[in-house]
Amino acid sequence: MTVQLRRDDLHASVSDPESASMNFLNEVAARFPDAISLAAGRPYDGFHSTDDLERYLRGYLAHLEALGLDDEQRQRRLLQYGRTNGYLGALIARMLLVDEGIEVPEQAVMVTSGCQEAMVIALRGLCARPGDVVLAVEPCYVGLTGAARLLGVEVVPVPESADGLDPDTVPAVAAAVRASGRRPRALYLVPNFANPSGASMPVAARRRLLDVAAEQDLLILEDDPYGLFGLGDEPRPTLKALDTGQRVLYLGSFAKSCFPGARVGFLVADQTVVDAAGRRTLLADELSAVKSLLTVNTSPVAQAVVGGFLVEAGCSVRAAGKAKTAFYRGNLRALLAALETSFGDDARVRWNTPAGGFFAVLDVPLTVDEAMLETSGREYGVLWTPMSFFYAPGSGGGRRSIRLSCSALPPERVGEGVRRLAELVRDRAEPR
């Protein structure tokens, strides 16, 4: 007789309410494959070709050649298992240093597989005890609350304003946590046009996280994606730009910026670790364990093709980057005008007006679940995401929003997914 297995045996991730809602978003999106999708968060292709590979490869193995790597050296570079912190911590130091104005070491860099990678080390390496917990903006990137939850590590959620996190709601809620027993570790945030919610902090409150994070002893853990794509070109500094105390990690992606297919990410912790001797080290070495168990290394290939494109760009990710800038300005700008047009004689719709990003967030008269989106995608030919999904289980929250992205279309098709939204909301909505 075959193997069964019962399913309540089994980790709770694997029925994770999160995991489960973005496997179900891949489900739609495939049963529905000419429903235009204002659910997809990702990239847009035209910005991407296999024809980049070669060239960023080259141009990597003459950074190398260099360097004064002969030619064995650069073979093992990029065909043998590597250094677990990984080669791009200088190429990745100077970047942060042009583009954003923060100045770490290289040593304080790891290369990992993917931000999500860089997520999960964190969460691992800083809550240490059963009782320690992380604090997150809710709504929350599902990626950091279903890490959590495969490591086991409980999220509190801080909710967020129209204008991102209010920095004086952290005190309490931390102190409801020492309250309980527990003890808050960190915080984690999106402060540049959050994912799911398009909100940014102003730089005054950024300024007053600093603060209130010393004040309560709590780490910051800044995830940054979107920071590159203003609709304007105000400076909008980076909390680590800001960080004078050391108490900010730094998440970062080439996903954006690159390509997302190279699956390249990277952790800044330049924290001081002090042991029971007195010997200092940095975070970022110490957590190198925790990447060794994990993935080993970060692929050297992949890594070369990065490492290409940082050599290219000259180390300036924000100069190289201006026509997908502009590109995905337009679709915001696109997707905003589209939201007029189709909701703005409707008193009963609103939405924010994010100032950059990939993400708009809709409310609207009628539950929007699985099941209408079902019909959203059958019926109507528009997927889109409930906001339910960046909610805590069972919180009830985001059950009549809708999180709109406009990042992976031609301008003309996210007014046309909007106009067929509306149809959906006028034909759906429910009686007050």
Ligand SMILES: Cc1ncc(COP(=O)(O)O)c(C=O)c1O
Given for the second form:
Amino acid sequence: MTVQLRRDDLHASVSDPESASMNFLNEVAARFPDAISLAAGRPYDGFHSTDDLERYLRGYLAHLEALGLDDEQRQRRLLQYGRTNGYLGALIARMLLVDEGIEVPEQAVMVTSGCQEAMVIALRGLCARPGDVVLAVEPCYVGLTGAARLLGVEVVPVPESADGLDPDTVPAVAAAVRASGRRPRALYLVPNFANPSGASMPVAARRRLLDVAAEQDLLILEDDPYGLFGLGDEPRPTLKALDTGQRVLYLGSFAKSCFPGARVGFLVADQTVVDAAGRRTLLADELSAVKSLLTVNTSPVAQAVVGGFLVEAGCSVRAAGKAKTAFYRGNLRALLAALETSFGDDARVRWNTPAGGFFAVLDVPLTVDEAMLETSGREYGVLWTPMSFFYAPGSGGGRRSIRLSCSALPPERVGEGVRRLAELVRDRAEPR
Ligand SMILES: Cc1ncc(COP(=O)(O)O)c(C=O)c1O
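Having looked at the form predicted alone, could you now put up the form predicted in complex with the named molecule?
Okay, now the whole complex, with that chain kicking things off.
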């Protein structure tokens, strides 16, 4: 008799609604391989080549040699267990200064296995007691809500407006949390071209949010994987760049700027931690204890690849990534133009106009659930993501909204995808 485990006996994260939704999306995509996917939010394959790997590795090794590491030290650096917080602190700190005007010591940078691990580490480190909760913008990136559930940390939603998070909605949410005996530890948001909404916060709102966070004694978890991909060149200062009070933990990813398969991201935690004896340390150093038990250290081979990418870029991912920025701008413009062409005459359909990034949201006159997505793939040859996936389960949020992503498609496919979607909406619109 072989072992059979009851699914109910496994941790709730195994049947987590967010991962179930994402599994469903992957499964639908596999079943309808010829459908145009306006669901996939991954970067465009045309930017990635295995030819880059060797060049990046050689570039990083040359960089280490220039720093004075001998052959044996270089071998060890790539092939042995490594420093928990990683080796790219100096290059990343330089990149943050050059590209974002963020000034942080290299010791405050922890290299992580993707931004996803940075979220887990930040949540685990900050939420210490039962009743410690994280506030998060809603609709929310599922990586954050899923990570919180994995850790048993409650997420309290703060509804997003068309202009991203409205700072003045935060105090009431924080007060309600406190009134119930819980402690709001941090607020998670994506201020630039958010996933899933595409919304961005105006600069004045960013400044105001930092004031509100100080008033409310909240830390901010700023996630910024799309900041490079604005439609225009106007500066969008990150919260971390505006942060004079060390309120912000900055979560970074190389998935879009370099490539996702490297699984390299980072966490900036420059806050001071004081222990009972008055000894002062850096939050990044304290959090390394969490990281060491999760992944020991981020693969030094992967770090070397991303290190070579940074060296080649002269630590300016913005300057080196101009072709990517131009491509994603072109695709977002194509998406917005196609929406105007296909839905411009239909007053029942609305969409937002993101100022950059990979995503836009379409409001439609029908319920767009998993069954409708399946119909869409089978009968209309187009896939998309129900916005309900990004709201708290059972809240009813996002039932008539679709997340559209334009990052993974060749530009000429975007318009055809939207045209197919328009057919679905026309055929399936519910009577008013
Ligand atoms: C808002 C947001 N944060 C984090 C991530 C994950 O980044 P990484 O691949 O570095 O783990 C993504 C990926 O889609 C994302 O959209």
